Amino acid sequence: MIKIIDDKLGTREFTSVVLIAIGMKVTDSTPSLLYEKGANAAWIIPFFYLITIGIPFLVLLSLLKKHEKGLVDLLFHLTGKVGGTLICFILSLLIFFSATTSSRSYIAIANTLFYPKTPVIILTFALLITSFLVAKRGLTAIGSVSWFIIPTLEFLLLILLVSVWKDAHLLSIFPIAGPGLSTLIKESLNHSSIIGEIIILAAFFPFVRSYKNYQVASLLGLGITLFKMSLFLAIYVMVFDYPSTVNMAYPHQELTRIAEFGAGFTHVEGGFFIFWIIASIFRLAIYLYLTAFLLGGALRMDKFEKLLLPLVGLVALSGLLPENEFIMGSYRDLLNKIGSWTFISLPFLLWFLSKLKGGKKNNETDKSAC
């Protein structure tokens, strides 16, 4: 079993971790990915995530409560040494590539909209080294600081919505079903990994004070994230209309550019960018720490923090290899499909193995009693 030396996280800290790790996706290039297939009805897709990811996550919660183990130890307990190592390695790869695509997306946003004259390689290393320094402090420090960041970030998002509401046109979200209900269901399945990382965050279960804290924080964070994602996907369409949203790589940043707070306030997008980049740094720090934790679990390492620095170098290298973010986008689409079906099926596999092992134990008990 991996030993946790950090202090435990409470409900509010772990909720903040979930909101930064998953909820931040509404501010990057993720919306444009959903608009490609979901069209003007992309805002409905998060509601389908309540089924495609919500049900598997509830199954996983029942397993965590029953076995009182984090995801890594649960994998080794139910699938054995070989199976646990293999699955941990696959999950670490998924998070690693997710960190790679996210970092490249953040760098593209900063380079295109705010620092066009700064070389991409300098922005990459600045972002990742800062994230490494945050991750090195441990999950407790990340969770504690995240709790201070999240209220400010959510308040700014609310202010942003209020400031652009006058430019929103409700009729733009019609027809409600967009390209059709079947298409929306299909895309919600193929892109469930957008929210499905809540499954992998179960690896942090040993860092949380109790099962109750973990359960409340996870469900609260997931619920807020889904609501926020649906709301912003609808707002982007109502403000920019469809199909403009499909051709818009970074709708959130474009939204901050049209925000108005009176004649005395100009270039407000810079203020939003400061808090956005801070949250992005912490999100990458969470991903780096989670990747190191999962890879350390696969290798059965107690001192998994040693893997952080090599992982930063690999993320930087893999992020810089594609010539541009559009090439990275094709890899991201494949990653989403693989990750989606992995996250959906894994809890059911573990549930089946748990039932199977439970049945075997009951049979052995009955025989011994005879």
Contents of the next structure:
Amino acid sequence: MIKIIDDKLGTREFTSVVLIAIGMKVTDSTPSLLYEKGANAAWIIPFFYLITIGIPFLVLLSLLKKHEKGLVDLLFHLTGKVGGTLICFILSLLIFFSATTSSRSYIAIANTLFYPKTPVIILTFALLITSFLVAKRGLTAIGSVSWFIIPTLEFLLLILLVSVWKDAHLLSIFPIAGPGLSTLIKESLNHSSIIGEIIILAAFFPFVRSYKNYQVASLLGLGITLFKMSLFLAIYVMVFDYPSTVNMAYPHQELTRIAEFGAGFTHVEGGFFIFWIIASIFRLAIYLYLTAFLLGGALRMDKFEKLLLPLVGLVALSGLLPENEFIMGSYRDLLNKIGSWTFISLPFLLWFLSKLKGGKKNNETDKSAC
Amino acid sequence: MKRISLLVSLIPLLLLSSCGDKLELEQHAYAVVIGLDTNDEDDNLIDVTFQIANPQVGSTDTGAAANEPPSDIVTFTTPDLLSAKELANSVITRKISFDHLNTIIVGEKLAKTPLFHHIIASAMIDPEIRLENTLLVSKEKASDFIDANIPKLETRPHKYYFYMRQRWRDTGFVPLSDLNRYFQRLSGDLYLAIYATTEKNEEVRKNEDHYVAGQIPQKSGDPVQMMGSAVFKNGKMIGILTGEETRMSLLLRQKPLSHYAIQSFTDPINNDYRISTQIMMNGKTRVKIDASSDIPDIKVTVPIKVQVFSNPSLTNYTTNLKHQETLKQSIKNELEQIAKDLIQKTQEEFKAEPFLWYLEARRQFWTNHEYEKYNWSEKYSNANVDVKFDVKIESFGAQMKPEVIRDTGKD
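Condition change, the form predicted on its own to the form predicted in complex with its partner chain:
Following is the full complex, with the preceding chain placed first.
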């Protein structure tokens, strides 16, 4: 089959990018964030995300369709130069901190469970330099490799599910409302940024072949991510039961350690780990690229890829600043709150501005073409 | 130039292939069993016993180590498990690794102190201790248990525990007790751990299930008896269940793990004899709980299939349908009686249940707070429990009728 060869991402590539950027979260320390307040009912939170993030995202999609512009151009177009610069900068800062916290948390996982004696600094540099090299290849390369690895990753998750099924007690997820519905709704609002990053991924709109591709890919990616998140949040509780899950820093890794294929084939976590670390490298690469792209947008730089190297250094240094992962906890909560509200309100703000501008003819010169 | 710099930047990648944490098989000593005991002199210290496998024994490499024992057993006194691991290297030249650890043995004395939970919960911080490790409680000191446990046919210790665990599932005399289950059942519910001993205190009983470890009459053979279970409540051992009680508690659970078990019942026609049967689950145990009032109502139905294996009284149960009905009724009554006694024991002695009914009870509540306020364990001790066995006799073996010696009255 002959395909049009261009530098753009198709549906399946962009779906994979979404799945790696956001879908991976259920395998790192994100679940413990949700379990803290959501307790055994954390698996319901993704359903609330359907509303808290789904609606803003649909609003954003309609804007993308109307203006046929990526998020960065849209910001400059609708909020003017100063506003665009400011918002782009804020968004890049949010993604930057997200990249920092998750790189630190990945390193903590690798360090505590697999390489206890390797110094954290070496792990940090090894992980980030690899991500940098991946990011340097550009989003097209990231996208096609993501499509290459995502089937394996999802298949492994399925295998993991099957192999721990005998240890799962379905009834453990009760009482159904856990800490109470109001707590759950509050939690899902405050932690919306976990999924809300899909809104920032709209910055990659110019890299996708067409609006149709983008729409299908992002909705599919979002749907699969939410489903997977809900399923695994429930599985962790079914296997480890509440309140054990609350005390677990990395439930996914704990689950891979329990997994076994028959009595003779145990200790299989290494196999899961390899693919997981590859996926995390790609995830960090996507985040680095996104930060660079947004920052480049804020600074009106065409060659934003030049920013990757200083950024990766910054991520590494700021990731190494806290002594351990848990010191970052309170900052992460604050960031999550700020991020969540930014992500939820941004599309509505843009929509409002677009409506406002829609009346008069748009005669602003649009210099934004990055 | 560009290529060279790219190559140079790839070097850190090699570090990810775990040079920092490389493991040389040769340099490791694999502890397969750990024993934990209280220290006689200091209450806050524990005695940690390691049984370290000798990989050369039982392999094709035996020739080089013909006179070496299959395992080495050492005991250290330390404040916790991990410091014992480090201290052990003052004696053992190879680095101790828990990668192949599969059984943790706890002396009954330690299990009965609050210290036990501290030790086991803090041990979990070490990633080498896995949630699927089996927990076993020994009647004597764990170090004595490990010392005495020299199975005759299993030279390598890890194989012994591996096969033992396989059999456990079949008989149901002991529960499946791993650390994951221990940590699940800390909030008022009972956790059952395997109970075993090498100390014999033999008693002959008519019912072959009604033993705890150590009481089974046995002549020669392996020294270890595993039977019954140690009952833990809130991380502390509070009692013992016999083999029969353990099996019954497993039957009363909604998700049974034991598939089939051989059990004998009193012959209803001729009470001097007992009939041996194989009982199997015929579907899932159904538990219905009404937790709306202060005295919860619990209704349990256990569907069971019975295969008659031996019939020493030689009564005709096969073709005589009336006898069959009597047998069925008597099996049902007997099982219900055992269940009733067990439930009474848990309600009065332990004031909590090992049947995982709390899972079903939790379902009745909307939030965790409501459930915690209800205090299931406490309510359970006053609950009305009604257990029904739904017995089906499936087969009577390969003979139509037992071969009876006809008393012709001639001699």
